[in-house]
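Given next, in structure tokens, is a single chain: the form predicted alone.
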Amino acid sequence: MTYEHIPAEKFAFVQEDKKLRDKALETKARGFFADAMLRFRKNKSSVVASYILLFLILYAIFAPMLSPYSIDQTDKLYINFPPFIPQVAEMKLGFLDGARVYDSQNDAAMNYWRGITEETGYNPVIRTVGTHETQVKSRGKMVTRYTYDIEVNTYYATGIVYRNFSYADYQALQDWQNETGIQVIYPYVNPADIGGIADRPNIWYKVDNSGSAVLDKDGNLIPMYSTDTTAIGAEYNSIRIPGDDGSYVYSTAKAGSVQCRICYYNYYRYLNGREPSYLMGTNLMGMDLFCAIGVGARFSLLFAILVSAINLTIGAIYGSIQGYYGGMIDMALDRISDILSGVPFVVVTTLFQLHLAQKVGVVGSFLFAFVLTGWIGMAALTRKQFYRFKGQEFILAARTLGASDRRLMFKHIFPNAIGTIITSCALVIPGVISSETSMTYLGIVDLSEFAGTTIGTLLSQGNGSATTAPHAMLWPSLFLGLLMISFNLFGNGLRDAFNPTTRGVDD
């Protein structure tokens, strides 16, 4: 059909009497970093990492002001102890009750723990996990034996201590159970009346020659107090156990000094003015594992971020340099960054340890063994970029118009490869972070005397007793783990969203 066949009403002017004009844009424009942002959002693992990680750096910073401990407060007693808060203790939900299994524990043990309950009023015992029963032949008759697993309390285990006090000292600690009513001294015991035992402050009843507890007839443990007034190291003036009708001696006499039995719960309570509390427990060190993990973070964080903006400073010059002029300056240099990346990082950092440290300190050295060959990842990173973006035609048209060399790299092309640049320094921190910890773990730096303490220390102290305390090195591990992790999937996140070949596409 031709157009003569087509009727003429159907030709009509669509827009007749109407002017044209562009009509204006019903959306924003969206920038950049308002685009990287969306991408990142969309990435769901990368969101949750950087929540997790905002918790863990805030934990850094405040964990150390929240704990009531420092990281030089430390107990020689409280080694390796679980984590221990005494008001949830008391609700017995099974948890921070320093809980700690002993088991096959006999009649002879069974006295002993229930002996630190009657002499101190700490029962230590939490609950009986199981109950085994052994046929044993006992003077020609098969006897029933029992033996006990069961929860123990370790920080009202600990029960009775000896100490040697100042005569000073040994006041000053009546004056304050004077004061709170609280006994810290107990009655002194005389190892010749306990069948020799020197070496077991908490026996203070009668045992045989096997160490078993002899009871009466009512099956209660007999005391075995010192009453011998001659032995008294110094006059006691102040509160007494019940029972003591004032005949008991609570000293002895030490060279100078005087020793007695104390309860070391009640001790430390009068030493540092409220009970012993920890929330993760304490390491082989005694501290207080909850602050000493933020300590040693907030080390780790701020020594990775260092590391990362020095090699990212001398990795963007160098690379920038390779990548701009290219030819037999970029090979040049190329070979100076493969010579240096060969070397072992582990040798670099032993030998600074063992001579550079003695003239610009532990941390000086550890710092320069990882400049002195971090920043080459960097510089090829930046290289790349620079030979990516050197040919657009947005730098010929600078290049045209006079533009000097220095502009054109640090003005034009530098800042469109920023965004890859920064994206990569996100993963690098782990990287340093990580190398800090096996370092600090191996123990072929130590940190300690400058940082207090680091999350590799930490790990290092907890593997010796991994079995008999696990919590001294699940705490730190699972800090490290987290940090890592987040760290991975928040970097990751970050250099999907600054890819500018996704730019402007929805998924």
Second form
Amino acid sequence: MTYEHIPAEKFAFVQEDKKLRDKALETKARGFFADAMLRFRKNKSSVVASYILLFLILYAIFAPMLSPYSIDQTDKLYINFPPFIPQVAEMKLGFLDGARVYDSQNDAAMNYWRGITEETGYNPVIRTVGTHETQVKSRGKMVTRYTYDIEVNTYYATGIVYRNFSYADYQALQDWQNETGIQVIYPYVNPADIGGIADRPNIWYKVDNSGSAVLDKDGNLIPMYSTDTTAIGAEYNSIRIPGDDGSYVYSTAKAGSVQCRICYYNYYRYLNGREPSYLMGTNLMGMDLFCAIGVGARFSLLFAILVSAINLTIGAIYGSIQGYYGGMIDMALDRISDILSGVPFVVVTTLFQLHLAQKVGVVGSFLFAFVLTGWIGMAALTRKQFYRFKGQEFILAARTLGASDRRLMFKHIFPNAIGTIITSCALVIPGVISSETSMTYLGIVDLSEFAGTTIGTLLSQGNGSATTAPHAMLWPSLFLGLLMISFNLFGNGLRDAFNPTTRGVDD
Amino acid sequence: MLKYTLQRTLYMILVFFIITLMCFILIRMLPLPALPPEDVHTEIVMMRREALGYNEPYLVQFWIFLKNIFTKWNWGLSEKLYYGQDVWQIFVGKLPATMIVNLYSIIWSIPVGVSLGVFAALKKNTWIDYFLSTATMVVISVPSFVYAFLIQYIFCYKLQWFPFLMKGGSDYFSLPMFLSMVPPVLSLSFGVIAGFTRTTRAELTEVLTSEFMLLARTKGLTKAQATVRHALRNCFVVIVPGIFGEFIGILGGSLIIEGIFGIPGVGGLTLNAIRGLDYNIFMLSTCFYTAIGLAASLVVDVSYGFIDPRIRMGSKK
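The block above covers the form predicted alone; next, return the form predicted in complex with the partner chain.
Once more the chain from above appears, this time first in line as the rest of the complex follows.
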């Protein structure tokens, strides 16, 4: 039996009309990304982190729109004031009531608060936190004196302030009073009648030399409103306070303008058409923190994404060249990145600010500072990936088929490395945000003109008054802390999902 | 090994010079600060600038700068912040505060960090490990000024245990000084502890699962013996260079923490020099921070070789 010269008719087609095919897959094919997503979803902490991250990003986008204020609408008196929403404050829930604790308030101070309550109708004292009893020797006898720790609504506590108006403005304010029935202008009190006190407009009652209230025999405050018409500033033809028989004077003349006592809370309503309501309070500049954090976060996020994108591009190209060619080119390029990475970041930022801020703007020079050294990590990563892939068979095959260097680098090797590179980008973004925040916090870069404000600027403004107004530090810190934690967890989750083999290696 | 160390050192010095040259030229390119008008020293200042070669090309200026440093250790005079004082003297005066605060911080936080890491690795996949890993993650993510705020608010304001700012003066080892250093030391320590916990845990978990550990148990060592003699030694290959790096880093300190707690150290000086545009102080700070950064990475790299024989062999190839 020989297998040579087999006659043709011995051959027969196995099949002629039927098409031969593999058995169709019964399960649905799952791609690389779907697979990675499946692994990502199994990681509970990363999933939670990504929801928090989504929430924070939505906050940054929508908070400035939802806030009734823009960051330019600042108030000169409502500075570092705690969170306050009038509707919530009325419910006496113990939060959002603008409360700040005032320690050891004696009788004179308690009468001062009472004076504000009786005159403006806004009671600043929310509740008494503590009572201290002390024995004091007075006129040879031991007397018990009480002092109180009280929670005070800072917005109401501002009470009455002095303001100077032009005649037209004064009339406009009176018209508004007539229209709405809200009392803004209160009768004038001559400082001479209240012991010469000219810097405490909230005192409208009889006081002794030390400034404490003198009560009548029923324990009431005695009004000391001026009825002296000789120094009257301008005609008053609007609503009068209860108990006014028409003789009270509502203003005094001040060099071509009118000075009067106004209830600041109501004056704020006159100016803004609404009551003050700050969900997170105000900061040192009088900005609404709810809005300011959103504005700052918008900048930080956009800036970080931009920086990461640029660094990713530069680093990927640089690292590809290093990794692909290797040898002398690799070494020469490595020396350059060695030198650049040796320069401290503070120095880079400062020098760029000093040299370039006038030419390309503060943000531009800050961006250059980040780009100058930021790509080095990405380049090293890409280089490593290139070394890993460039010796493999599929590269040899592509080269044999005549692929050019560029094609090999960017069509064959780079796509294999892209998972690692993209996921490390998710870990680069929080790094950029952190450095940016530090630099603005330290005041080396001042972005407030361009971005309105940044988280770092808010933190440094809050830091000065961390004891009196901890909320001004708390909210930006909380936002930044959550952002960093969730970004890092999210990035770790992504990395583990895309590179299951490296899981747990460096965390 | 010696050759390798020498090579690396020389290379680092070269890099340092290039960076210094770049920064020097960039700083000299900036417009000079205006002198106070009608000042009696104007003429002297102008003469000194002439002597320093301010009208010459930048390379000549750099040569004069280097010559002054190598022959007289003269880093120039402050022209803004400490008018007319020697920059090096100012700088050296600020160094102890920074160093002591950072030294206290790492002295206690390295042992704590390493032990927490060991603990977490030994209790792997229990709630202790999860708790420690989460805490580490949180601490590493959150920037240091956030803790500084919390520490200042809780310990200095609410509880009033410590003063707000670091005490002035040079009695660095007195009790009030120590107390005033506690808040900054704590704020610095969190990051260090978390860093060491994370590295130690990662290294040790990897070593504990390797096969020589199984062999060690098989030949009859108890778990504790095997861990101490075999696992810990191996994971120290990574940790010890990190410790060396931290020790070099204590010179640098932290700009932010020094600012918040008013530490009279080099960080604050650098910040003031940047804000007040005192170029000579800034130049010295630049050199200083660059040198520290390079030295730390050099020490870390070289110590790997000294500690781990496998890497030492590799360097000979």
